[in-house]
Each structure stands twice: as structure tokens, then as C-alpha cells.
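The chain that follows stands alone, in the form predicted alone, written as C-alpha cells.
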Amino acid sequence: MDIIKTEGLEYAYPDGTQALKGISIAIEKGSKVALVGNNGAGKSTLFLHFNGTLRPTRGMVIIEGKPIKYDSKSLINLRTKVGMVFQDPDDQIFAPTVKQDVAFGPLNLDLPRDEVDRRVKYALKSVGMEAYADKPPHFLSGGQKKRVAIAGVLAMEPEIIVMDEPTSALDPQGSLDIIEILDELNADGKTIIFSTHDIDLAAMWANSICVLNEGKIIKHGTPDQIFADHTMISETGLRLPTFVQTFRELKVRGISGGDSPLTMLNFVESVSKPFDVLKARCTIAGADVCAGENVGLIMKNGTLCTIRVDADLNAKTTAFGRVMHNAKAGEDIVVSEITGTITPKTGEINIVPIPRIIEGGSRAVDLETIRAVIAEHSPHKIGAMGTSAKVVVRKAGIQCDFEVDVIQSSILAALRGLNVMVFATGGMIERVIQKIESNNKHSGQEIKFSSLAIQASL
């Protein structure tokens, strides 16, 4: 179902600049759509049409099957459905305190005070800013201001969130935090539309990408479709994602094959198969070793390691090699003259559901139960997806290995033979399962997974 459509959308600014030239686009409900293009391509102008800030010179914008009307009452109703987060949060935040700023929109809907308070509390918790409710916004960092701007939009309870350059001017951690918030909102059913100059972000995160150039849509499709069109990328002045560039270099050397990858997991899968782990000469010394020494080779916690050649060796491994240089235990070493075989073993992924904020969040989880689940399964790696899941892990004093790209990091770890536990909030649980099932189907390597129910404390 299309939640937003435009038909022949044109717009000219008062000075005569033609910003949009016949834009026709359809965006599916619940999708993640990236708009990419150089400065002046028309991205921001198009966004301002989605919530009625600008009125088209020609054409129309259709929301949920109905053309936008531009009378005051209709626009107020529209902005409860389409929330806009500007590139610079200082253009959006103006109230004396964070709480007052987030409350501004709901108050203008003439909602009861208790409903306004509920929405503000929920919105601030959703972006992890409840502790800053009474702070003046000008004391906040850029990333924190961006969160407050998102909270202000969430308090209106929109179905569509439009963001202009969501990660601009943020440090790497701040960018990851914002994407994590948007990912969680999308998992709960909200449609996310964003513009970006970060091609890698668009390639890895969006369901579909729309390329704008000089006010026109040049191409709209999946990331695979967009970045397979190298001629279009060159003509519009964009660049290929890093993974695609690296893949192309490896492909001409006969190392990789298949279609261009857009994620680390896809990139690993592109390596020519069958991939023999024994062709990888770099291993970990299981004990102090000397140059010329004969050693056995085993897979230990997903890593190729040496063991001493002794009477029990044949019972431990069927692979052998010769050490090329002296090394201490735990150091990377080079092993030559490798013979024999090692059968790779995949690990298991256990998924632990954590209630969403609206369902009680971390307060609804018994931390001792969480610790007991971890002790019982003894995972090699732990990941957390979603605000509530991350809070639970931190409250329990658990070291989290994956907080970014959790799904593909977990799958890659499992393919190395490691057992992984993923704490996931809300709709993210289904995403983990879908990704694992998809990997199993396409790779032919069976990663076992299960969902572990935990007892709520409320």
C-alpha cells in the first residue's frame, strides 16, 4: 500500500528557480526510503511538500489515497500524520526546556493535559532523553538536540517521519544512535523517509532509494538496482558504496563473484566459493611456537589456532602446518605447508525479546532472570537492538559486543562457530529471524536460532 504519492509535482520559488520538475513517486507504507542527490537536486523542497509547508505550482501530493488540502484545518491534520525533522535542530527547537519543546505540538492539538504528558514522556523515552526533560536545549550537544527534535515529532504520533540529513554534523556514535532510533521506529510500523549524502548509509539501511538530479527523479528502486547502474551514478555525480568499490577490485582479481554487495555480510558471501579456511595462512598461536615447528590446526571460538603436535594430536585435528616465525601464545602467525581439512562449525543465535517502552521497557524485565539466561547459554558474543534492549543490558552490567549492525555482526559471528545472544525490542525480533532465515536459504549454511521467553517483573 502506498502511503505517499506525488503526481507530476512541480515547484518554482518566487525568484523563478524551478526546483521540482514533474516529480512522480510512490512510497510504500512501513518502508525506509532514502533520497540521494547533490546539493540543489530538490530533496529538501520535495520534503517540504510532504507536510504541506510548500504548495506545488503544479501537480499534487497524495497521503493515504487523498490529495493534500491546504486550508488550516487540513494542514493541522496532515502534520499529525507526517512529521518533519529538519537538518539543523536549532531550526526546530525553541522552547525554554526540552519537555516544553516536545509538548508544543500536542498542546496545539488541544489535547487534555494528561494526554500531552503521556505523549511527552513516551517520546522522550523513545529517544533516550527523559533524563534531560527539564534541561534548556541550548546546553545540549548536536546529537542530543537531534533526538529532541525527533521526540517533538513523535509526540504528534505521526505515521510518517521525514528527516532531512539525519546524521549531518554528528560524530560517528551520534550518527549510529540516530539510525538506531529510526530503525526501532520503523520496526514499530512507521514509514521513514530521509535525505542523505552518505551513500553507504543509504545502501545499507534503506529499502528503496530515489535519485534526484536537477529537480527530476532519475531513478527509483532497491539499493541493488540503483547501484548496479554505474552509468547513472557517474552521470549524477554520486559515488558507489565502499563495499561495491572494494568488490569490483576483488572481482577483477578473481577473488569475489556474483552481484555487488551492499553490506559486510553480502561482501563476505561474495568471496569465491568454496572458501577453504586452510588457505588463510594467518592463525593464532595456541602456545609459544618457533619457526619451523610442526603444529596442528583447529577452529577455536571461530578462530584458526595452532596446537602442539603430540601423541593425542590425531584425536584433536586432521589439519597440520609449519610455523614460519617465532611467536608468543595468542599472537597472529603465518603457517605454511598446510595439509588436511577442517570442517567449519556454525554457532547458534538465541534471541531474547525485550518489551518496548510502551510495554514497560526495561522496567518490565527482571535483571536476575537476564543474568541467569546468559549464564545458562554462555554466549561468546552478545548484541542489543533497540533502546529498551540496550538499557536492559547496561542495567544488568553486561558487556555488549554488538550495538551497531547487530544482525549481520551476529550472523558473521555464528558463521565463525560462535554462539550469539541478541536482546531485541519489538519488531526488531522479526527482523533478526528474517535475516537469519534469508542467510540460511541463500548461503546453504544452517545457522540455528531460537527465541528465549523471559519472565516479566511487572
The other form holds:
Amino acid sequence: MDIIKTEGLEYAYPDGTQALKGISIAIEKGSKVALVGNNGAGKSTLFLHFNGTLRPTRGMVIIEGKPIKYDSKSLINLRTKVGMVFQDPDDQIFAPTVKQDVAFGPLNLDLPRDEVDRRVKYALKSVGMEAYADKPPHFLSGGQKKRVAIAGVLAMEPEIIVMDEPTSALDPQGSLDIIEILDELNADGKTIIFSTHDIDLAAMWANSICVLNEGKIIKHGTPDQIFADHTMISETGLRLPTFVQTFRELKVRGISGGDSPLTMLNFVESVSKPFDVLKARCTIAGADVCAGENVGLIMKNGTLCTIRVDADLNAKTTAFGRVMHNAKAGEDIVVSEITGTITPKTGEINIVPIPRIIEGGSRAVDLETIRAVIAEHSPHKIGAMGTSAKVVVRKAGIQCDFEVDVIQSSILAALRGLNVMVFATGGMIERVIQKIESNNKHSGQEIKFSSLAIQASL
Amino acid sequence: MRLFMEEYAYSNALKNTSVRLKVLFVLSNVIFGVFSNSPIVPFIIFCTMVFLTIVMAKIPARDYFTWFSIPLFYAIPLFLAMIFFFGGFEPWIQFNLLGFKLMMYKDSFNNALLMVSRVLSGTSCLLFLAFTTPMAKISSALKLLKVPDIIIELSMLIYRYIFVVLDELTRMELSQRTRLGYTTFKKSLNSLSLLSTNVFIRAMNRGEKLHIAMESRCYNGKIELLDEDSIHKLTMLALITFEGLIFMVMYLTKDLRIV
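Alongside the form predicted alone that was just displayed, please also present the structure of the form predicted together with its partner chain.
Next comes the full complex, this chain leading.
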């Protein structure tokens, strides 16, 4: 179902600039839509139509099947549905403390005080800023201000979140954090519409991309469709994602194969495909090895295999190969030119569900159980997805390997033969499962996964 | 952009004391300090305030007295001028300084002492409030004390945007400086005028953007504030006792003269 639709939207600024020239776009409920385009393409102007701040000179905006009305009561209703996060948080955060700013929206809705308190708490927790509730905004860093701005909008409990350049002016970690927060909100069913100049982010993260140029929509489709159209990309002054560019260069040299990749996972797949029988990753058991040495491979359960240096024809040896690079005992190593039969073993992914913030969050979990689960499975890598899962892991004093881009990192690790445990919250669990299943279908390498239910202590 | 006084306001040991009591305490002490006829009361208030700020709220004495030196900078010269040059009726001490005859009068000495003690008590009261109370809480206290909304809302917005605009100002000034905008007096004047126009325009733009952002969160012309302030009974009792004692001392010392 389309949650937002515009029909022939046109808008001219009072000075006569025609900013939008007939925009028709349909956005599906629960999707992540990226708007890309040059400066001045009309992205921000289009956004201001979504919550009724600007009134189109022609055409209309339809929310959940009903055209927007511009009387004050309908506008209030609209703005609780469509939350707008502005590019510069300093344009949005005005109150002397973080908490008062987040409470601004709910107080305007004349909600009872305990409901306001609940929403403020929930919003601040969702963005991980509850420790800063009483701080003044000018004590915060850029990334923290951005989170507060998101919290201010979340407290209105909107169904659609519109964000103008969510990652602009943030450091790499800060941008990843914001994307994680948005991802979690999306997993909880919120529709996210954002504009960005970060092509890699749009390619990797959005469900659909909409290319805007000079007030018109040039193309709207899935990332695959958009980046397959190279002429359109160059004509609108955009560029291809880094992975696609690298892939094309490798492909003409005969190194990569398969479809054009948009994520690291697809990219790794495209590079390793031609080799997957010839190459294996192993752990060295005995002495150090040098590149070029011939080794015997001994199959071992759990890990892929162990290498014997200067292999004599032992009964246990099942295959031979050549070491690709120098390594010390105990290290992982790549062996190529394998003769004999080996099947690369993939790791397992165990998913541990953690209650959402609304369901009690980290307080509803017994930390001892968490530690016990980890001790029992002793995974090679640990990941946490979602705010309350991260809090639980931190509280339990567990060193987390993946905190951002968890699904992809976990699958990559599992493909290397490592066992991964992922703590995930709410809708994120289904995402992990979906992604692993689609990867299993795609790559032909089976990653086993299971969901470990832990008992809630409440 | 940070002010160190602000940081203490958010982190001192008295930050959770009821802000209404703090404001009442400071207001009544300022009034008692000003209306007292002898320097004793202002002096007691001064000592109490210094004790509360440094010992109770744990503000480092160095930072505290750095701020205190500002009013002393004009209070001390004024004190000297008052005892020597303002004249009076009761001569007290006379001495020669390099051939100049200087006369000190009893009444002018008393007046000067009273003036200085009032400066000390007033300043210590305001510094106590400034060092121990965040701005956010002051606005909610003003609301509880029934100050008109428009004044509170304006002061809140102004307070927030002081930091934003100041930040912008420093950046613009730096960019002018890197392009040699302040090398001569004439250039400085020119750059400064450009800077001030620009800051003004930027502030206007900010205002417009803020309005849009506030409307997106259902702004209806009135800023509601979350305010919570719980009054501790013991603190209140201590306040009443203290003010009662001060009032008694003020009554007892109303005719007291130091010399």
C-alpha cells in the first residue's frame, strides 16, 4: 500500500523560481526511500510538501489514500503522522535542555503528563540519549544533536519519518549510528524517506531510490534498476557506488563475475565465485608456514581444516594445497590449488532475541543467562542489533565485534567458517533470518542459523 | 561554545535543590542586603553565600573568585573615593600624604563600608544562583513564580541561540581574519560592519527555519515546558529559619554604626 503519493506536484517559490515541475511519486508503507539529486534539484522543497509546510501551486499530496487538507486541525493530524527531521539540528532544537526539547511535540498535542513522560523516555532511549536528558544542546556533539532531533520527532510517534541528509556533517561512526537507529525504526514498521548525497549509502541501504533533477523525477526504482542505467547516472551528475565501479574494473579483467553488487557481501561473492573450489581458508595447527609451500589438509570438525606442513602421506590427509602467504602457527591462512575433495565449511549464526524498549528492554533480561548462553556456544564473533540489544551486551560486559552493519558482517564471518552469535531486537530478528536465507539461496553456500530463546526474568 | 560557569551549573552538588527555593532565597537575601542599615547583615549574607557556593555546591574557589574580582574592580576604588573625597560631618582621622591633607569622616566611612558590603552580598547572591542553577531550571522557576509566558519563552529562545549565533560569529570572523580582513583600522571597520550585517541576516534566517521546524512539531504559538521541581521540607525549614534570623539581626543592628 502506498503511504505517501503525490500527483503532478508543482511548486514555485514567491520569487518565481519553479522548484518542482510535476512530481508524481508513490512511496510504499514500511519502505526506505532515498532521494538523490544535485543541490537545488528540489529535494528539500519536496519534503516540505509532505507535512504540509508548503502548499503546492498545482497537484496534490495524498497520505494514506486521502489528499492533504490545509486547515489547522488537519495539519496537526498530518504532522503527527509525518515527522520531519531537518538537516541542521540547530535549526530544530531550541529548548534549554534535551528533555524539554523532546517533550515539545507531545506537549503541543495536549497529551496527559504521564503520557508525555513515557514518550520522552521512549524516544530518548530509542536513540540512546537518555543519559543526556538534562544537558543543554550546546554541550552535545553534532551526532548527538542529530539524535536528539530524531528523538524530538519520534516522541510524536509518526508513521513516516522524513529526513533531510541524515548523515551530513557527521563523522563515520556518527553516521553509522544514525543509520542503525533508522534501520531499527524501519524494522518496527516506520516508513523512512531521506535525501542524501552519499551514493554508497543509498545503494546499500535503501529499498528504492528516486533520482531528482531540476524539479523532475528522472527515475524511481530499486537500487539495482537505478545503477544499471549508466547513461542516466552520468547525465544527472551522479556517480556509481564504489562497489559497482570496482566491480566493473575487476570484471573486465576477468576477476569478478555474476551480477553487479551493491553491498560488500555481494561484492565479496562476485570476487570469490571463480575460485570457490580451488581455495580454502584453514587454520595452521603445527609450525609456521611460508608462501608457496605444499601442505596437506586434515579435515576437522568445527573449523574448516588444519594444515600439516611438509605433508607426508598420512592416512588422515584428505587433500593437498599450496599456501598463499606466510603465517605463524595458529593463524588463519588461505590455501589454493587444492587437490582432493574438501567442502568449505561455513559457520553458524545463532540469533538471540532481546525484548524491545517497549517490552521492557534491557531490564527484562537476566544478564547471567546472557553470559551463560555465550559460554555455552563460545562463538567466534558477537554482534548486537538494535538499541536494547546493545545495552544488554554492554551491561553484561561482553566485547561486541559487530555493532553496525551486523547482518552483513555476520554472514561474511560465517562464510569464513566462524560461528557468530547475534543479539537482535524486535523486527531485526526477521531481517537477519531473511537475509541469511536469501544469501543461502544465492550463493550456494549454506549457513546454518537458529534462534535461541532465552527466558525473560520478569 | 561553552562557558565554564555553565558547566558548573549543570554539574554542581546543589543542582537538584528546588529551584523555586533557590530563587526565593536569593531574592530575599538581595532585598535584605540592600535594605539593611548596617553592614553586618550584608556581610553575614556574603559569608553564607560564599560558604554555600564553595563548600556545599563544591565550586572550585579559584573560578569562583575570578568572577568575584569583577565587581571588586570597581567597588574598591569607589570605597576609597567615598571615605576620602565625598566629605561628611564628623571628622575622624586626618593625615598628610606628600603634603596633601586628607580627612576621613566617620559617617562617610560608615557609608562606604555599607556600600561595599552591599556589593559583596548582592554579587555573592547572584553568583550563587548562576553557579548552581542551569538556565533551563531558572525559566521553569520563573514560570512557577508567574512571570508572563512571553518573557520566559523569549529568554529561553535567546539563551539557546546565543550559543548558535556566537558559534557562527566566531567562524565568520575567523574566515575574515584568514583573508586579512583586520590588518588596518579601516579594513577592520569595513569587515566588522559586514560581519554584523551578516550575523543579523543569518539570525533572521535561523528564526525562519526554526519556525518551520517548530510548526512541523505542531507548534501552536505557545511553548509548553516540562517542569518539575520538588521542594524538600528540611531545605524549606532551613530557608525560613535563616531568613527569620537575618530579619532579627537586621532589626537589632538598625542603629548600629561601626565607627
